[in-house]
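Here you get one chain, nothing else, as structure tokens; it is the form predicted alone.
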Amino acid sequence: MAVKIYTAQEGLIAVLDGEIDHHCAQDLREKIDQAIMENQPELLILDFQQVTFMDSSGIGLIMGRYKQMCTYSGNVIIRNPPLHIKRVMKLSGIERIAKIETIKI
């Protein structure tokens, strides 16, 4: 699992790539949290377009980043999750804390 993090006009964007499971979740959390602390953005966008698998660690990743963003009065958007991952997110109730959006390119 890899993550590319960059700043854009709309906020801090973390592009996730590969599988999100308990083996890689800690590293992802640390990298994203570090970028949040350094940039203190109003918006964190987690781009899931290239995520192929996600277990409950992915839900925990989203929830933890939401809590982190709350300390800066910020928001979280989940962008472009594949359909099978979007279903898991909806079942977990993630939509109550983060907007899920699909951007067509």
Contents of the next structure:
Amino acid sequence: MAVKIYTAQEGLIAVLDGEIDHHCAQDLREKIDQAIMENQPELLILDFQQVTFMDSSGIGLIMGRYKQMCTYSGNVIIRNPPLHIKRVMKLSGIERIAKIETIKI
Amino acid sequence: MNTRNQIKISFPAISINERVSRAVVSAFLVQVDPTVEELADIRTAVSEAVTNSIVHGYRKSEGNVDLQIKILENREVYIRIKDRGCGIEDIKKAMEPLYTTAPEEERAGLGFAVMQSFMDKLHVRSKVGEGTTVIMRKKLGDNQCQTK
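Show the other one: the form predicted together with its partner chain, since we just had the form predicted alone.
So here's everything in the complex, that chain up top.
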């Protein structure tokens, strides 16, 4: 699992790549939180396009980042999750705190 | 029900093995040629159960997780994940969505909900101080390409 983080006009973008599970969640958490702290963005975009697997550890990861963003009054958007990962997201009701959007690139 | 094929592996409860267990499931199930969706469902459910054993069953202690996968008649997949960790005091409560005993680790409390939703059957046996066994089953759809 790798993450590429950069700032764009729309906000802070974290592009996740590979499999998200409990094993790699802590590392992702630390990297994204550090970028949030440094940039204090209004919007955090978690790009799931290249994520090949995610279990409920990924839901914990999104919830945790939502809490971080709340301290800066910011929002979280989940971008382009593959179908199966979207099913885990739907099951969790994560949409109540973070919008899922699909955009063409 | 007759078992057509099976595999048993045992591995230490360290988090890298969450991924290893998913890879074993994928490799073993190639013989029944599941759909992408069926395989993703099973991999996710196994990942949840193995993570539970590692995060909750053994917490900071050491031990092994046993994974057994069986292919039964009629394309039914049987999976058993067993630990000899701390056990679950109140299984009903543990299975409630969003209930977790490890919020500091950002556990969402959705493990059992995912297993229940992605598999056909889920059975949990647990005894405090002795460990937890999770048994799951899923029937795969008919596959046209399968050789008779």
